[in-house]
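As a starting point, one isolated chain is supplied in structure tokens, in the form predicted on its own.
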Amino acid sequence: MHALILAGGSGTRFWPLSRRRQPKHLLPLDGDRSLLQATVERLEPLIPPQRVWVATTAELLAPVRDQLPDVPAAQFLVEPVGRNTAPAIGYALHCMPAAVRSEVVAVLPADHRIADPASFRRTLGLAAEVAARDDRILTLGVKPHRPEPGFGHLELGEPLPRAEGLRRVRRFTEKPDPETAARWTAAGTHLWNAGMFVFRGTTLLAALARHAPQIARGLEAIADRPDRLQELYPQLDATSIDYGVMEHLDALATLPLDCGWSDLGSWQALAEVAAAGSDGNAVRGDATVIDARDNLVAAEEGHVAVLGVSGLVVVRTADAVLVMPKKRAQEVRKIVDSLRRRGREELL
């Protein structure tokens, strides 16, 4: 099995710590290693670095390569521009040698947290066996441990033979309202959509040709004329692999992941998994916290002091300070958008 790590991204959700040239997956948000490094390291020994491929952008290529010195240089695959995950995955598969495309490939985001790597590898290995034996496309769905209206879900269909826990995916569902999420979680009828897929590369490309023909034709044209990459790639439909391919597959299957997964999608999500004291405060860097509860305080440089507050995110970097309620952590993009409109490129 090979792994394709998706390591693009713009770095808005963890502003001001993450920036356009230092997005979330390059940051050590969960320990001493970056999320990207942890993604590759947790694959061993199932998938060693010599079988890891990394899809990234020209702007991020240098820091991504610096963080993964054991991955062969030829296995960093660079998109000319971001066009969402369907073109990115299809282009990466076309860049791989034909012998690799015929083998099993696991597509994994570079910026997730997994608390139990051994359990993750067991499920990933089982998915690879199913994909190789049955030539089936699988998605790994996360077993919910709470109602979560912020995630897309996979509705489970009938059990499938020859692998414990293997189920057909009846449909992809959008982010539900809180009441629906609670009902699904109680009933055990849905998994969280974590954006992880396992398939033979040739099988995925065939599915792309059936369900996203504009992208498939464009990738074939690029394969025939690599010198036209900069011209042709920006013309590809900017479509996610979920919407472009996976939602249309009748035979899509899933295996449940129960491995302490988090997408670390916001400062609040980080606060939920960060080590906190008895007062509920999670502190990173040099900080003083007095008479305060349930805060996330992060100081990349200098010192941060908080007094008499609760439920806040307070982040200091060399050139910016963020203060907001944790419950509004999903709105950081508003700050980034405002800075962009005002031409404050040095802060992006």
Given for the second form:
There are 2 protein chains.
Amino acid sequence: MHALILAGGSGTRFWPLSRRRQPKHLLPLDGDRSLLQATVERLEPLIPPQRVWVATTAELLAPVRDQLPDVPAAQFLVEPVGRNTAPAIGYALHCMPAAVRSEVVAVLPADHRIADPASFRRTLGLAAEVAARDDRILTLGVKPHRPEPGFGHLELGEPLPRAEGLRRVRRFTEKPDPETAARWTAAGTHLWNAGMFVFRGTTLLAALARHAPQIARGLEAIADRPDRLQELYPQLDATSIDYGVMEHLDALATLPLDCGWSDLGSWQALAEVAAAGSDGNAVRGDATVIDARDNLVAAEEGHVAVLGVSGLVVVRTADAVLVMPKKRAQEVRKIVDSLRRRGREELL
Amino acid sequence: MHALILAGGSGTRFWPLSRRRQPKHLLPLDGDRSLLQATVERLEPLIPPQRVWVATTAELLAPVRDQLPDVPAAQFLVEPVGRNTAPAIGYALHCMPAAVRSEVVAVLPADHRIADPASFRRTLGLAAEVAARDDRILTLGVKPHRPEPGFGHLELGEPLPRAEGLRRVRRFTEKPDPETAARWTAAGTHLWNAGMFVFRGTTLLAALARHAPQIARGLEAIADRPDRLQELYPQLDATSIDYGVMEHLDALATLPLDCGWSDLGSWQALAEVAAAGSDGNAVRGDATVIDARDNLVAAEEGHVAVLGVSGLVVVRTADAVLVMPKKRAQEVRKIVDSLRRRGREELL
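Since we've got the form predicted on its own here, give me the form predicted together with a further copy of the same chain too.
Expanding to the full complex; the earlier chain stays at the top.
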């Protein structure tokens, strides 16, 4: 079994800590190691670094490789530009030796948190068995523990034989409205789409050829003429693997993950998993907190003092400060967009 | 007429911008020059720098002198330690040549804002005439334009002849409760105590001898034995001129100031006088402000981005960040106290 780690990413959600050249997965947002390093480490012993492949962009190759010294150099696969996950996964599979491609590959995001790695590996190992034995494509879905309109959901279909919890996926759904999310969570009919897939590489490429032929043909052309990579890759449809392939598959199956997963999708999500004191404040770095509740305070450099505020994200880096309500954390991209419009490249 | 500028101060109210060695009056909180520089400049042409005296502490002497190159070097008067304003003023008067001491001296804080310097000089000049002619001690009071429980008040007594607006001061009051402040403001019976005094130096020293004999005797002892200054000065009662002298004077008079005065006593007070956009945000330095109202945002160094917050003070300096509600700005000293208790001298 091999792992393909998707380690691209643009670095806006955790601004000012994340930057274009320092996206979220390169940051130690959950412990001492970066999320990328944690992603690789938690695979052992199921998948040692010698069987880890990392898809990233030219801009991020150097820091990504520096963080993963145990992954063989030839297994860092560089997209000329980011064209979303369907081209990235297809291209990575084409780059692998044919022998690897025909084995089971798990596609994993580089920037999630998993509190219980052993449970995660058990599910991943089971998924690999099913994928190898039945030549089936699986997606790992997360058991919702709360209504979450912010995530895509997998609607569960009929149980499949020969693996506990294995179910057909009836359909991929867009992000539901809050009432729908609450109903689904109560009924237990859906899992969260976590962007984790397990399949034989050859099987995925066959599905790509069928459901995303523009991408598949483009990748074939690149395989024939690797010297034209820089010209051809940017012409591939920028489609996610979810919408380009997965939602078209009749035979897609899922196994439920119950491993303390978080996508750490925003400062708010980070605040939710960070250790908080009795006052609800999660504090990173050198801070003074007086008469304040439920804040995320992060001093990556220098000192941060807060008094009398609640529900805020307060972040200080070497060159910037962010102050916003936690519940509006998704809107940090408005700040990044504003800086970009004003040509403030040094802050991006 | 001479001016004695009181330029000591501890630097907690504008933390993290103000520090022990960089107190409020050395900062350019209102325009390009520091408050101290503005204090001296607004006296011209009534009082040129050649007749300005500056009382400060040993710790602050170098930066204070650097900021005022036109004030003669001999006119910087150094208190060994801060012992409040009664010793500071008495000691400064003792340091002046006898010929100066018998002339009119205006005692002025170094850290206030005055929007209309011409009006201020007119009142100051009139006060000097009264002080010289009648050998009277005057305090300049500010006409309240709103109820302000945060200030001491002067209760107005009967009108005095020979100067428009001149009134006896019936008594100094402590900070009133909000209802009392509102009543006084509506009735026009009180002025705010702004800590500005005009008198012949010899007259003030006579009043000091009568009402604060411990300080007066100590200052005489220092005058006799200047070599014992470091030993004797710290033994003087640490009393303000208001409580030590002014409130005991039957003959104290006042002239009303109506010159756009602010004591800039806190971040909130600064926010009130800072130019604010239509959204009520006052912004200093390099900032991104999105969907936010009524904040004071100050980036002395680096960038500050705020989104979706209101009524906050957000300040970034080279080594610290402060986030607190404007209306709790007085409590910034809790942060400074906390840092001091934890031995964080580098942040004080």
